[in-house]
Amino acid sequence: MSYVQDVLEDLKKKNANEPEFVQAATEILESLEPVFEKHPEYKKMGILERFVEPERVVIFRVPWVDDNGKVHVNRGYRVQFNSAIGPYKGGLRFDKSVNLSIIKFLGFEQILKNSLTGMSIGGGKGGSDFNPKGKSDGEVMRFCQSFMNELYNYIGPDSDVPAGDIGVGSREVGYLFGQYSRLSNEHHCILTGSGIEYGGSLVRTEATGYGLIYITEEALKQRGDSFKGKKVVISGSGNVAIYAAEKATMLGANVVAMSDSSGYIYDENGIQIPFIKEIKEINRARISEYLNYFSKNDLTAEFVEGSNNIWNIKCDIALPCATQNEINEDAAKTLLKNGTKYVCEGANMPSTLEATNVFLDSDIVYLPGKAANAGGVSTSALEMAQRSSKLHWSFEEVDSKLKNIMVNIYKNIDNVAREYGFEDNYVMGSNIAGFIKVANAMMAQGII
C-alpha cells in the first residue's frame, strides 16, 4: 500500500462517523499520489499526516431565548484546519444539517481553495445547527450574540477571520460583528462580508457567483466558445446562484432553471433574475412565489416540487450552487446523456465521488468547487486588504481584481494538470496546485 493510501486508511478509521469529511479527504488524497512520487521529502516530514489533522477544533454550546421566553441550546463549531500560508479564513454556516463532519469537510476543502486564490489565507470553517429560517430578527440577533460570546475567544484579525456561508447573510454578519466589537472594544476586520457602512467591500455579495462565471468563461474561451446563446441550469437561489445567474445572463446566456429546497422553477424563455432577488433577498420566501409575478397570459414558467430533478433539464452548462452531494451518479449520467458540455461547481462538493468519476471519465469540462467557487473567499481577502490599509475600492476595481484572480486560478490548475500528465483534469490540477503551496509552507516552518 502506498504512503497516501496508508494515511487515507488511517484517516477513515479515525473519522469513521464523519462521512462528508471522509468523502472530501478521499477525493483530495487520491489525487496527490503523483505529488509524493515527485516530492519524497514531503513524506519524510510527515506533511500528509499533519495536513489531514485540524490544528484546532472548538465545539461549544450556544444558549439563546426565543420571543416567547423559551430557552434553546444549539451547538457551535469552529475548525481551524491549517494556518501555514496565513490566518484561518472560512465561512460560518447556520443550518440544521451542520455537524462536525460537514464543518471538517468544508474546512479541509477551504485549505486548498484559499491556496488557489494566491492570497495569504489559511483554511478554516465554522457554524451551528441553528436554523435562521422562520426566526424573527430578535431571535437571530440573540442567537448570534450568544454564538459570538464564545467564538470571540478563538478568532482575531491576524489569526482567524470568518465570513458568511449558508444561513449567514448580511443580517447575521452584522449581529456577529456588533457583538465582537462590543466585547473587544475595537473595530477590526473580524468578519468579512460586512456591510458597506461599517467597512465591507463592494462586490462581496456578488463575488462567489460572479467568480464562478469568470472561471467558466475562461474555460469556454480556451475552447473558442462563450456564454452567448448557451442554455444554463443553476441549482439553488442563494447568493451564489443568484449572482451566477445575473452574470451569465449579462454574458448572453439563457438561464432556464433555478431551485430551492422545495422545488425548482423552469422557464424555457429564461428566468427573470430581479424577481428571484426580490423573493429571496427581500421577502425570504419560497421560489414558487416566482409564478405570482406573471399574469396567466404571460406565464411561461412552471414550478416543480422537489429540487433533485432539476438535472433532468437539458442544458449546455450546469452550475450546481445549492449544497453538498446534490448531484449523484444517476444525475451525472443524465447530464451527459442530455448533452451538457460544462459542469462548474458553485457549491462546496456538490457532486458525490461517483458523480465526479462520471464527469472525469467523460469529455465534458468539469471544474470542481474548490477552484470554481473561490471568488467569495478571494473577495473576502480583498476586503481584508482594504480594511487593513483604510482604503475603499470602487465596484469596478474589486470586480476587475476578482476576475483576474479567477482567470489565474484557471490557468494555474490547467498548467499543473498538464505538468503532471492529467490534461483537462481540473480535479487533479486543483488539488495538486493547492496542496503544493501549503506543503512547501509547512516544510519551511518545521514540524509544528
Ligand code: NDP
Second form
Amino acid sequence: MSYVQDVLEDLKKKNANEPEFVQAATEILESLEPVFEKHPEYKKMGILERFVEPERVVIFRVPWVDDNGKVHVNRGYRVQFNSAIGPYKGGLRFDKSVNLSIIKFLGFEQILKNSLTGMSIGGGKGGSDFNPKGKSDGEVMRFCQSFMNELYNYIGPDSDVPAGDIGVGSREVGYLFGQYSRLSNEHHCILTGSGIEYGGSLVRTEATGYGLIYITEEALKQRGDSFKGKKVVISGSGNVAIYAAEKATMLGANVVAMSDSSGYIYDENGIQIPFIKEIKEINRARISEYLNYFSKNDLTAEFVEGSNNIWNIKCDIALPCATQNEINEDAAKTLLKNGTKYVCEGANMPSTLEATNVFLDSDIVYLPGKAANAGGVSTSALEMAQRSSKLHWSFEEVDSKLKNIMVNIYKNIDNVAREYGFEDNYVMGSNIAGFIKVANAMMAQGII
Ligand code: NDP
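Could I see the form predicted in complex with this ligand next, after the form predicted on its own?
Let us now look at the entire complex, which starts with that chain.
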C-alpha cells in the first residue's frame, strides 16, 4: 500500500463516524499520490499524518434564553486545522445540521483554499448546531453573545480570525463582533465580513459570488467563450448564490433557476435578482414568494417543490451554491446528458465523490469549490489588510484585486494540473497547488 493509502486507511479508522470529513480527505489525499512520488522527503517528515490531524479542536456549551424565558443549549465548535502559512481563517456556520464531521471537512478544505489565494492564511472553521431560522433578532443576539463568550478564549487578530458562512451573515457577524469588543475592550479585526461602519471592506458581501463568476469567466475565456447568452442554473439563494447570479447577469448570462431548501423557481426569461435579494436579505422569507412579485398576466416563473430536481433543468453552466453533497451521481449524469459544459462550485463540496468522478471522466469543465469559491476568504484577507493599515479601498479597487486573485487561482491550478500530467483536471490542480505551499511551510518549521 502506498504512503497516502496507509494514512487514508488510518484516518478512516480513527474518524469512522465523520463521513463528510472522510469524504473530503479521500478526495484530497488520493489526488496527492503524485506529489509524494516526486517529494519523498515529505514522507520522512510525516507531513501527511500531521496534515490530516487538526492542530486543535474546541467544543463548547452555548446556553441561551429564548423570548419566552426558556433555556436552550447548543453545541459550539472551532476547529483550528493548520496554521503553517498564517493565522487560522475560516467561517462560522450556524445550522441545525452542524456537527464535528461537517466542521472538520470544511476546515480541512479551507487549508488548501486559503493556500490557493496566495495570501498568508491558515485553515480553520467553526459554528454551531443553532438554527437561526425563525428566531427573533433578540434570540439571535443572545445566542451570538453566548457563543462569543466562549469562542473569545480561542481566537485573536493574529491567531484566528473567523468570518460568516451558512446562517452567519451581517447580522450575526455584528452581534459576535460587538460581544468580542466588549470582552476585550479593543477594536480588533477579529471577524471579517464586518459592517462597513465598523471596519469592514467593500465587496466582502459580494466576494464569493462575484469571485465564482470571475474564475468561471476565465475558464470560458481560455476556451474562446464568455457568459454572454449562456443559460445558467444556480442552487441556493443565500449570500453566494445571490451575488453569483447578479454578476453572471451583469455579464450577459440568463440565470433561469435558483432554489432554497424548500424548492426552486424557474423562469426561462431570467430571474429578477433584486426580488430575490429583497426576499432573502430583507424579509428572510421562502423563495416561493418570488411569484408574488408578478401580476397573473406577467408571470412566467414557476415554483417547484423539492430543491434536488433543479439539476434536471437544461443549462450551459451549473453553479451549485447551496450546501455539501447537493449533486449526487444521478444529478451529475443528468447534467452531462443535458449538455452542461461548466460546473463551477460556489458551495463547499456540493458534489459527492461519485458525482465528481462523473465530471472528471467527461468533457465538462469542473472547477471545485476550494478554488472557485475562494473569493470570499481572499476578500476577507483584503479586509484584514485594510484594517491593519487603517485604509479603506474603494469598491472598484477591491473588486479589481478580487478579480486578479481569481484569475491567478485559475492560472495556478491550470499550470499545476499540466505540470503533473493532468491537463484540465482542476481537482488535481487545486489540491496539489494548495498542498505544496503548506507542506513546504511545514517542512521548514520542523515537527510541530
Ligand atoms: P447562506 O446561509 O447565505 O445561504 C445558503 C442557501 O442555500 C440558502 O438559500 C439555503 O436555503 C440554501 N440551501 C441550503 N440547503 C439547501 C438544499 N439542500 N437545497 C437547496 N438549497 C439549500 O449561505 P452561503 O451562501 O454563505 O453559503 C452557501 C455555500 O457556500 C456553503 O457551502 C458555504 O460553505 C459556501 N461558502 C460560503 C462563503 C461565503 O462567503 N458566504 C465562502 C465560501 C464558501 P434555506 O434558506 O431554505 O436554508
